[in-house]
Structure formats: C-alpha cells, structure tokens
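In structure tokens, one chain follows: the form predicted on its own.
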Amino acid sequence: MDLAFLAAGLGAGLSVFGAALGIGKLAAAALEAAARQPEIANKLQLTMIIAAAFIEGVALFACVICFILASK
C-alpha cells in the first residue's frame, strides 16, 4: 500500500511538471509571435488563455486520476 501512495505522488508531480513545461513553452512562442506582429496580440493572448487552459484541465485530470488510485 505504501508504494501506492508513492505512485501516486510521483505521478502527480510528473504531470504538473509536464504541464507547467507545456505552459511555459506556449507562453514563450506566444510572447514570440506577439513581438514580431503586434497587431495580433489580442487574438493571440485569447488563444493562449483557452490552450493554457485545456493543459490545466488535463494535468488536474491526471492528478485526480492519480489521488483516486492511491486512495483504492
């Protein structure tokens, strides 16, 4: 039971890393895009809010999905 528990961190901590890598690398292509044509900064930062989002959403999924599994 206790290597479930240790699991369970070390898949919590993989997916929040993977997903604070994901943001990270959007936010610098779109900081990138933004600085080579201004213009297109609103639109840009609306769609870097939905995509940081929907990384978010799948990181929470894989850390709840870890916290059940643990808790079986």
Second form
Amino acid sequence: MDLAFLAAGLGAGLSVFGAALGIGKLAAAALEAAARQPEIANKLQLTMIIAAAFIEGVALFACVICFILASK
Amino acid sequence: MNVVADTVALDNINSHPIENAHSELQIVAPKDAINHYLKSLGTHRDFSIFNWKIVDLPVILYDKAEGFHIYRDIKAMEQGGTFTEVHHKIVHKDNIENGVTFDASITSLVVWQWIAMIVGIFFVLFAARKYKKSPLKAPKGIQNAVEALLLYLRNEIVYPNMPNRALANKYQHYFYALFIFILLMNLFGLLPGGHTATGAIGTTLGLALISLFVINITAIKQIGIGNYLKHLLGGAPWWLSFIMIPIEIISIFTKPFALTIRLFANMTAGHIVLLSLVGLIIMFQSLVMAPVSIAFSLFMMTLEVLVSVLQAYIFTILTAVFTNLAIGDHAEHSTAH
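For comparison with the form predicted on its own, please write out the form predicted together with the partner chain.
Expanding to the full complex; the earlier chain stays at the top.
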C-alpha cells in the first residue's frame, strides 16, 4: 500500500520530467525557427500546439496511471 | 514556529473528535475532509448549486439478474428494496461487493451537459435569427461574438485541415458544435457552484467515440473501402503486413483514446490542484496559509480559463487533423491554405 504511494509519486515526477524536456525542446526549436523566419510564426504556433498536445497526452497517460495507483 | 505550534495543537483537538465536539457539527480529520471533497468532484445524484438542492435526479439501472429499473430519485430506489448505494456506487442488496451491471443514471454532470447544450444552442440560434431577420445589417452584440468565433474556427481549424473545400463545408458544423459544446462544459466548471462535465471520463469518451465514427466513416466514404484497407498497410511492402496491419488497427483506436484521456486529465488535474490549494488551509489550519492559498488559487483559476479554451481547441483541431490523415493523399488537396 505504502509502496503504491511511493510508485505513484515517483512515476508522476518522472513522467512530468520527460514531458517538460519534450515541450521545452519543442518550444526552443519553434522559437528559433520563428526568430529566423518571422513570417511563418503563425503556422509554427499551430504545429507547435498540436505537437505539444501529443507530448502532454503521453505524460497525462502516465499521470492517470499514477493517480489510479495513489487512489486505490 | 507559531504556525507549527498551532498546527500541532489543532491536530490534537481533531484527533479526539468526540471529546471536543460540543456542537452538532461532525468534526472529521483534515485528511478525511479532503478525501471527501476529492470523491465529490465526481457525480452527484441530485442537482444542487452549493448546498441548495434544486431537484433530485432519476436513477436508471440495468442489472443482468433484475433487468431495467427506473426510479424517481435515490430515496425511491432505497425504498424499492432491491438496490442500495454504498460509497457512491449502486449495488444489489444481496450482493454488496459488486456493482450493478450498468448504471445509466442521470447525474449532476449530465444536467450540466444539458445546460451547456441549451446555452450553446441559444447563442447560435440567436445569432442565426438575427441574420435571417436582417441579413444586410452589420452584426452587433452576441451576433458579433458568434460570428467571430465561427469564422475563426472555419479559417483556422476546418479549412487548413480538411483536404478540400467541399468536404470542409460539409463537415464544418460538426467542428463548430464540438468546439462550442466542449468550451461551454469546461467553462461551466469554473463558475461558482458549477461542475465540469468534461472532468468525467464518460463524457469525454462519448465525444471521442463520435470523433472515431466521424474520422473513419468520412475516410471510407471519401476514398472507398478498398483504399481505406490499403491504408492499413501504411505504405509498406506486403511482406511487412503482419506487423503493419495490427499497428495501424491499434492506432485507429488509440487516437480517440488519447483524445479521451487528454481532455479528461487536463480538466481533472486543474480541479485537483485547486482542491489541494484549498486543502492547504484545512491541513495547516492557520490564517497564514489563507492568502497564499487564495493567491495560488487565483493563478490556477486564470490558468484554467486558458486550459479550457486550449483543450476545446485541441480536441477540435485533432479531430480535423485525424480526419485528414485517415483520408490521406487520395482526395484532391486544395491549394489555398
């Protein structure tokens, strides 16, 4: 029971770590591209939000599993 | 240090609830109080705003052994004698361990969905009536807002993501309805006394199931069943089919599943964070925590407004993108993006 809480906490932390790295990299790349070519900034933003949604989705899967572990 | 001392003292009071409870109010440990509120994030069997009960909601059950049952409210169900409610779950009286097969009761979240539908339909019909009455007049008020929203959705979501204009014009209404419905459901959770219907996994699963049908039936209608099946190969040579076809079939179902979890988890996560922030006051039991909690709650509420709009946008645009992906390169693409 207590180990489940530990697993949930560690899992949530690790999944957030991965998602933060992913979204950080994505935003950095998008910003660089937008700075180089300001005219495509609008298009980039749309693509960036979609990609961020995918990354976030995977992280949320992990968080939901952690939540199920913790609320059992 | 004062805060710590106060906390310890108050904890001692609460660990002996019966000796110290002079009033009729039941004193519970802080952790239990937070757990109680965490559970009531879900569904209720009556429709109430704060503690003001407006109406009891009907209970609709299907059980393998007992068949269909409809009761006027939860009290009528308890009096009926066959079923009883244990920990927010309806069970058979003889078999308390397992729930009934299928609980399709009208819960408070369903009522909030209805409210979102009615408000959405009201706004859109209001604008439509204005256009019918005076098509040449410049729009104003609600009409302006609805027009701006729908134009934005058409130009930013539907047109860039659908393979051609004819198809886009045919399917645009679905995307408008999806966006407005999800947005209103998300925003109603931020009203005082409101509930977020999208914070329940059943609601988002239903929306994603509709998206699943829209995505695949559109693709089959557009490119034919033969090309649709050819798509399952993913462009790989035939001898890879034993590995490609299972992957592609799984990916058909993971897309709506991801939509379900994304919307549900985003809406629930915000509420759990808000509850934790309010829970800080209950846990620490000191006035010092109140300004901190209020400041962070205000920040989270602002973020929630952003997340509500963003998630409605993402759900809609991903449905459009997936539809386009399922159709693939077979339909003619419009050059105007």
